[in-house]
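Coming up is one lone chain in structure tokens, specifically the form predicted alone.
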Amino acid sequence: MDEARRDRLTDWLRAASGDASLTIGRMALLSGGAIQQNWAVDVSGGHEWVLRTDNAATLAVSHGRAQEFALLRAAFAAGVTVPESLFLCEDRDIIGAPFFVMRRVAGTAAGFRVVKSDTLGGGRVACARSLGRELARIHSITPPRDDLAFLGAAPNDPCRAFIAEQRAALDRQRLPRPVLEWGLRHLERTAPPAIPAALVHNDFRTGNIMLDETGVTAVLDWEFSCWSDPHADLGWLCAKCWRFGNDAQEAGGIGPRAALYEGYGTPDDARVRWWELAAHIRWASIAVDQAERHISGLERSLELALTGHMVPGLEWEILRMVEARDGR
């Protein structure tokens, strides 16, 4: 961040915090964050914060910083393990984009490291149970909520709403995706009955969950949250694409599915597995969108370009899952 923006940020933080003597020490761009930027900010008084702002290009389906700030506050109030959100700035003149500031927490979220550890989160079984409990707390938030009005009305049938959204996403792509269409058709034929919607994180997976040796220290990245079937979060976490190669541990490559269910309560396993197939279709669609950010020239990035190369593997898994569900 250049000096002019840093000076403006200092002045703004002094006003927001009520500390006229506040100074910024170290600022460092944290790793990860293909869609958003996260900056570690050390300020006077020993405070360790994170500033979260937009990258040059964002996905149309992701929330803005003001909306994510509100989601974090709602989750914090519901007992979800999230960083405490502190200050929101919607003035683009400060650093060039809206941002919010939250407390920094310790731990690791790197998926390839998390799935290799037998001790992070208190051990595999204990960690999977903890993840189930975190999801149950998230899903205790139900519509309508004035503070989350930007989420719109909850769908009457979350499964059918998902199918319609994904079909629209595929229709706007430059190239046809017949395997994804085939998977959507299977979901359409096997959709379970509608149940009341709740808040879903909508990206609850290994890589967005901060862990240390004692347990979960933070659930991160709420930019895709929406009202939907709560089983969608369970299916997303259990999707093979988020196990980072540790396929035997079905709860995100971290622990057993049974422990996740035990921590959550009594989820409907058949419904979870419907959403697990849905997760592969959705992630394939997102991967195509990520690659388009690079191809368009708007945001040249090797990471975004490589994300597009994940799509054939996801399509193969979708075909395998459909075949298995059809009993062939």
Second form
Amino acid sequence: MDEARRDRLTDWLRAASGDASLTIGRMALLSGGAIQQNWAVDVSGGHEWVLRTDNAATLAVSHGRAQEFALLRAAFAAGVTVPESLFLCEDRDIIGAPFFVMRRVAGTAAGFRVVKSDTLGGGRVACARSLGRELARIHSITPPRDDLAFLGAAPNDPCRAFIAEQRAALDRQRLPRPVLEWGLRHLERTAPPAIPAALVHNDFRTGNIMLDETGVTAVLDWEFSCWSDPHADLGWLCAKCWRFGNDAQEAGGIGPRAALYEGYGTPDDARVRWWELAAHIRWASIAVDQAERHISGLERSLELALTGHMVPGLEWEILRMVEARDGR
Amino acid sequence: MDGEDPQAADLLATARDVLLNDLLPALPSDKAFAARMIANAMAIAARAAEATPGPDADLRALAADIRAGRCDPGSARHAETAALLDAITRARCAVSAPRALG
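The form predicted in complex with its partner chain, contrasted with the form predicted alone above:
Now the full complex is given, and it begins with the chain already shown.
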């Protein structure tokens, strides 16, 4: 960030915080994805903050940060372990894009490291239980909510709404995907009845949950949240494709499924399993779209290119899951 | 006449060994992920160079038939469709993700 931006940011933070003598010490880019950037910002008074903003190139997602800020506030108020959000700036003239500032939280999120550890999050059983409690708090947020109006109307039948969305996504893709159709048709044939929607994080998985040795320190990445069947979050977390190779620990490669369920309350196991198949289909479709960003030239990237090669393995898993569920 | 030996799969496998055994240990740790991604890409490309193609099928028609329920359990086409999808996916996994096949 150049000096002019930094000066404008300092002035803006002074006004927002009410601290006229605030100064910025260290500023370092923590992670820069295709869409977001996270900056560690140390300010006077010993405050450690994170500034989250959009990459200048992707300004089409104009309200992204404002929405995420609202979700973090709602989650914080519901007792979910999230970083406390402090200030939102929708003015693009300060640093070039909208941003918000939240308190910095310590911990480890990286999936492969988390699933290898027997002690992170307070140990496997305790951690899975905590994850269940976090999800229950998220799902205590129910529609309608004026502060979350941008999420749109809640679906009357979240499972069927999911199938319709996924088919629409497949129809937008360049190539047909018969295996994903096979999985979606199975989901349609076996869809559980309609259920009242709640706030679903929609990317609650190992890799997006920050842990330290005592427990969960932050639930991150709220940009996909929506109104849906709360079991969708449990299914996404438990899906084999998100266990980072540690398949025996069914709650995200971290801990036992039973501990997750116990922490959560009383989830409907059959619904969770339905959403685990749904999770494989959704992740495969996202992987296709990510590879397509590379193939189309929009964003040439080896990582995106390799993501495309994860699709056949996900398809194989989908075939095996459907086969087992159909009892062939 | 075929191209000069060694062929693509051999070249990729040999180059990949150099990357993993000679270069990777000498790289700073923040470049290890990129090196592993390159090794992974080379392995996929090497398998692709020697792959036998999967079964021929009109995937667009197949996708539409599945969505319309014309291949559901209990239908005449169910077993045949399940077997075809398995064969197609097995061939794709053999290139992209052989470990997925177990």
